[in-house]
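The form predicted alone is given below as one chain in structure tokens.
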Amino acid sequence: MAVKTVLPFGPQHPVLPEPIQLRITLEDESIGQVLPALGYVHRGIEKAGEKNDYPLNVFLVERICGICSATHGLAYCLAIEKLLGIEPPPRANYLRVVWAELHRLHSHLLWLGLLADAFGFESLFMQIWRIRETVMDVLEQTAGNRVIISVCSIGGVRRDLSEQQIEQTMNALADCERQLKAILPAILEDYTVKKRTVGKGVLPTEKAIRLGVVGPTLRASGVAQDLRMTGYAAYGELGFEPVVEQAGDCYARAVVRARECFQTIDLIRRALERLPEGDIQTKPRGNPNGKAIVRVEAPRGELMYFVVGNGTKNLERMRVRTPTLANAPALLEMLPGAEFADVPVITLSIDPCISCTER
């Protein structure tokens, strides 16, 4: 008869930079039941969004998650622009794509470094984050800050790019691409990595769809769903196709994010090469009135904003649904039957962000 033991995983754990707890029931060395415990982080951001003047919320929502702050700012601005009935200039749409994809690149590189760290590959972790530093330098050169860049504004963007900045960005992207091609085989073709990821945390296609998972976690299970395909900002003009893998395991999720790094570099290049001339801002007029829903593709998956305006400078409601909320229930399908030693890697494979989820 199997011996049952209940062990807490988290809320403090070396592989997770944020607090999430999984109460795991072990049957000998295999995982039986898994119960998540959330609620360690709460900052009242949605309520604050109803107290601020609506233009100030651009800066507020970027604090929901630093790693994908440009995407939060973009989603909020798209929602307010829908209520105000305004369209950003074409150049602003292309610049929004550039900064959103730079954040996707640095988010995926951060995750790949954490994956290496989870296996104990400290040197590889530092080398991947060294590549990420190049992306952070580009953000600083083009937007003035390394993490929360606050470039999106209602009606366009706050900053433009000079020819010199475009050239520097292109050179930095070429350097990132060269280093990634040299270093990624050390992760994706390593025997130890494959032993710890292939066949681990399998999420079949039908379960991924039924559970409503999003982002790389969904695409690694064979579903070609990516909200950039809807063509918001300038994505509809850049020839976008989603990256898909079929296996649905931890290895497939790593491969999707690695391939998306190269795809993101190509998207930024195309956006800069086709950057239209013209203004970067459409001046907003009036106050938002009515309801609007906007869905965009953050680095971790679908990010949804629901805003309600009542014709005043304050919103009546601001609701945010982040990708981790959709992906966390999949852990309850992926973990049972795995070994206890696989818990950190399987949990990390959905790229959880708890500060996003709880706010």
Second form
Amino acid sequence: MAVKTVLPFGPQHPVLPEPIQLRITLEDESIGQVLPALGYVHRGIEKAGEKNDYPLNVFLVERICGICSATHGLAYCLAIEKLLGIEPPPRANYLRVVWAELHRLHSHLLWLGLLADAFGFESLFMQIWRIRETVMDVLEQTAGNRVIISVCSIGGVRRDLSEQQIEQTMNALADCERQLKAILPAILEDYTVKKRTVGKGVLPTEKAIRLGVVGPTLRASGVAQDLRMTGYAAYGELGFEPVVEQAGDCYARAVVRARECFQTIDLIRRALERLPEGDIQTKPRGNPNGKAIVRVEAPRGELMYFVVGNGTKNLERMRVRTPTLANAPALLEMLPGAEFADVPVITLSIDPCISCTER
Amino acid sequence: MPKMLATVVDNLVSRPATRPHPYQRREAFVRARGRIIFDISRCVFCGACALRCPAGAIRVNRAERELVFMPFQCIVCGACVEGCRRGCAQIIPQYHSPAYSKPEEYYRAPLPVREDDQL
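Given the form predicted alone, state the structure of the form predicted in complex with its partner chain.
So here's everything in the complex, that chain up top.
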């Protein structure tokens, strides 16, 4: 007879970089019910955003998430620009794409490394993070910081790229692509890795749509949805096809992110080649008044900003909806029926970002 | 196996990917945002930097001609540098070294001396 045990998975667990608790009801080795417990890293950032002057919030929202900070800054700036009725210059739009995509690249590489770490493939984890260092160096060279780059500002970007920096970035991207091509067979064709990922945590297309899943998790379930298709910033001019996989398991999610790495490198190259000349900043005038919703594609999926301005320097309300909030219900659907040893890999496969979700 | 052999040879002859950090330091990138310094001789104590600082790391006292900077509260975003019209706030690529305490930095400028005062 099966024995029922309730096991707390987290909030501190070697595989979880951030604190979330999953209370797992086990029947022998297989998982029955899963209950999540959130709230360990709530920092009250939304409220703090109402106290700050609106231009200072750009630095605040970048600190919501350490990995997709550029996307948070971009989304906030787009929302405020909508309220102020200003349009950033074309060069600023292209530079925004470059930095947002560099962030996506390092986020996906970070995730691929963590996936390797989740099933105990330490050397692969280190190899992938070594490649990631190339991207981090590019970010530091061009934007001044490794992670929280603070390049977006309301009305444009704060830094420009020189010819020399564009060349350096191109070289670093070529280097990154070469290393990635050498290492990827170890992730995607290895027998052991496939054994741990293929057929684990399957999320069928209908279920993914019903649960409102976003980002790479949705695209791995066969839905071609990517907010970059809406053409915000300069994405509309760069040409873009979302990466889609059909299987909906952990392996498909790894393949989507691996393929997106190459797609991102291509996008950065195209943006740098077509970089228009001109100004990088439109001066914002006045205070925001009204309501605006902006949706952008963060590395983990759809990121939504809803801001309400009341004609003063402070915002009436700033609401953020992060991709992990949409993906967490899918995780609770994937886990039941799986084996306990697969919990780390399945949990990681949605790329959970808890500090984003709790803010 | 031959595929693996290439990797083995490559790893044997290539340099290590890491560096022995405290003994060998990486040179900072030219545009890196290391830390903020103030050239107080240029300062007019207008307070534009303190207004723009998202972390509240700068206090300016105009009457006393004094600027207080808290380097460990500073997030090195560079907003003060952009706001400063006199080139007083500057950003340098060298990072602040770790410390046991978080001292504030005081910058004081002497009162301006008018020409007729010197007579």
